[in-house]
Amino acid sequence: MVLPELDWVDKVRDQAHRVRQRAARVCAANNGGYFAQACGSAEILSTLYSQLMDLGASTGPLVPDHFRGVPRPGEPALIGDIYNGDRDRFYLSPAHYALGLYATLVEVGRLDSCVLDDVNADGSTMELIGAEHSPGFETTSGSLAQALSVAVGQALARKRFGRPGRIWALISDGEIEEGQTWEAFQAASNFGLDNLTVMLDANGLQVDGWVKDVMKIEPIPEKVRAFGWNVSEVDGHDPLAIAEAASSFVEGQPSLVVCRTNPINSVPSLEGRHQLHYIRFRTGEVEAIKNDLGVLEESHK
């Protein structure tokens, strides 16, 4: 889990910055994308993959094959979980965070950087909205809240079979509006799933605007704590705070870490922009974002 030395914190911060740079290059090449999600979750994903999760070695190719179709007799489909090893398991619930996940997998050596050229390309497994055949994904979760329920089921199965390893999930605050999320919270508490840790990217953003303007969901920590969870609240851009909170377990209770994040962290040129869920760049924005992040005019390969 967390190393006693603190030099890893700077390494994770640097890695998160490179995740943003890689996301910026991909979105610039496609004149848009789910850029804010990668910016806001960069420290969460980097801390998970570099410091918290005990995944084991990836068995996935550094450059994944193109999509071969759905599973059928004699032709099994590529399953993205092979990039996450065989010990702990990780579920990314907001599938439109895929670019941030791919960039993180590149940073930790589980994917070759050249694969970012194939994000959202025809026939590629590097889906814009990740699916079960996309690197790093264990299940399709394009309908928000599905992956949390799968994570609860996996944690319950490990409990009942006495299997080691931790189940990790990353969800978004928009999912708090989904009834399935609360059913999963209730079930996890009921079964005492202390082998489950959920990271919540609370960036205040959803497809129709700001969460507070669409549906009032706060106070999240108090609500989930009332369901019987061990709940922490941290700055989602502070790797040390994230790691310490996620390493704090309570016997018999699942854990939730509410990570308060800024969806345009490190990109001040996007301040004041109303539409951030899926960004289509305006004149001059690409250059401004590259200047914010120090992105050079070179290939991300």
Given for the second form:
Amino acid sequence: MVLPELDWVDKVRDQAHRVRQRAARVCAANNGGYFAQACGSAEILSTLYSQLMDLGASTGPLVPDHFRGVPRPGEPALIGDIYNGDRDRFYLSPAHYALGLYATLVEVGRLDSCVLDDVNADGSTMELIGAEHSPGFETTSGSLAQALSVAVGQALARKRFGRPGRIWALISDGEIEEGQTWEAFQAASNFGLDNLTVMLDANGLQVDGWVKDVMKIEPIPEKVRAFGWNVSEVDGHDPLAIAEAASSFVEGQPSLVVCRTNPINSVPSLEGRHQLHYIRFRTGEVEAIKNDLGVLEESHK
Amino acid sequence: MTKLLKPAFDLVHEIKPYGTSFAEYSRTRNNIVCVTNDLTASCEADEFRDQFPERYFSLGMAEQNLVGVLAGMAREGLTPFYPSFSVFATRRPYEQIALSIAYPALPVRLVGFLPGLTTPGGVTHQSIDDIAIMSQLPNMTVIEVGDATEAKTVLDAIEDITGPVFIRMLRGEVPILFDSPLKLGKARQLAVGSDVLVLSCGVQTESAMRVVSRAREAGVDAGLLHISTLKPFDDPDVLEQVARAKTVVTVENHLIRGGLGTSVAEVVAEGGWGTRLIRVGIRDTFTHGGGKDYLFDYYGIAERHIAAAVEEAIGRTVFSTASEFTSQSQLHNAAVAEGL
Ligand SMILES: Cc1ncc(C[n+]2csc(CCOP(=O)(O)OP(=O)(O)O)c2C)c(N)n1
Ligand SMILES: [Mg+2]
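Switch from the form predicted alone to the form predicted together with the partner chain and print that structure.
Starting with the chain above, the whole complex follows.
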């Protein structure tokens, strides 16, 4: 991987800003949504898609097909992963982050911007909580902390059989609470999966409130290091820091980049608000968010 | 009898009937503890948490460990409640429920919200098999409540059950259909009729009430039983009526395998009764996300499908148009934190 000049950093920052704007518009139009996730992970996703992952061209239509059925033997309904090309693979484990991913796919030209009007619409594949037919999705991971194991399996298969391409995963800090996450950490280092890079969006948030008030999960870097991983910790809103950390590989070790993020980054008007996990904007809040983020893009419908 | 069917057209709702009554019920019962998996307010345990902080435990999003913890607390003489989205209350920690709770027959209460296709959260959040997998477990009692009144009275009804209980229900704004408490093992007779007997449970009772009411107006002698105790399935009134019926139509917001329809099939076959059975339920398919009305229609469990099953049962057309049954039962979600 070539570590690029700095003008890409500005590009990624701009993309991340527009991801927030787009997410805000969709949540305002839908009377709520997973806005904080899009805000907190915008730079991680933009850096992954613009700079880090070697994906190859999308073969998915710019306007995704409507839902055509759940997978059946002989007729698997996989369409989400075709948006990620055919080289590296990307697993978005916390599937409720879908909106942020859809908006990022728009930013990197893999989806048309008009499709965001379809998020959570009946018959659309762009579900509120993504499934494997949703653009950009590899698996159906809304029951959290399952996708990392699948990523480990794919990385293991590629490594054992000498296949190229890196496996990337984005996981959330709530998922750190699930035992399965630690089973996956354990297996990945046991098999020396240096073709696996995991980005952790440590936004400090979960449904009941702040993670620190729900369950003691820290110190994450030390714990995962003790599991035999190559761990770094960065400001998750700094594209350069994210890219540098995610580009430093250690032979024989899987990599974890702990991205410390703010779920209301760039949206100071939401400061002090209870209930950030799923946000229904109250009277006046949309106006305040427009002030924070600049004019939200208009609906295409 | 038909009078009982009427209120369904102009529904009154109650907000958080379960959460409020759960806190109330726990006031005098100091052995009740409540354990959550990061879905405290989402599953109406916030009133309990605020009133009895010393009896509330937040175990984080870690359901398998959580269920083991319930077992340990029950072994200490407590009665643990675990309210969650039903998929996370039942499927994720299934093995732990089977061996740590059901096998030793511990008095644990699993309360599952987002039943069946009532959530846009997609296949990962739609509990289409929870009744089946909980019913499979020896020692487990399985209940699905049909309205706010049942949500408020179910805890009294299960008080004396010494083993584990799984209760499935709606959250937030819940319709009021009934004015008498839920009785364990007793169905509600909502209409008596000899042309066809409809058996419904959960949210589908509201729909069945509308369909049966229309059918009766159209001269069909249709009966309706609302079933809340799904396991054990041994209410003598129900068995007797099923044995006598020409055709039974079962209506459930669940896979057709392993729920109400399956229970009826079993008693009919083992009784050698020869009653014809038509099942309205999700037919051996996984599901996807969307609005409730869209999903019920897509997966064949909307009111028009119940109406079609009634027509099939009696062998003639009764309803003038399919549009007679355009859905009236939008879920009322303003009372819940997230749009699920
Ligand atoms: C196995 C499982 N348990 C519970 C849930 C319900 N749930 C959805 S998101 C969430 C919080 C998880 O934490 P995180 O992903 O860090 O939340 P966020 O930062 O988006 O608020 C929970 C408990 C779930 N989806 N899957
Ligand atoms: Mg989080």
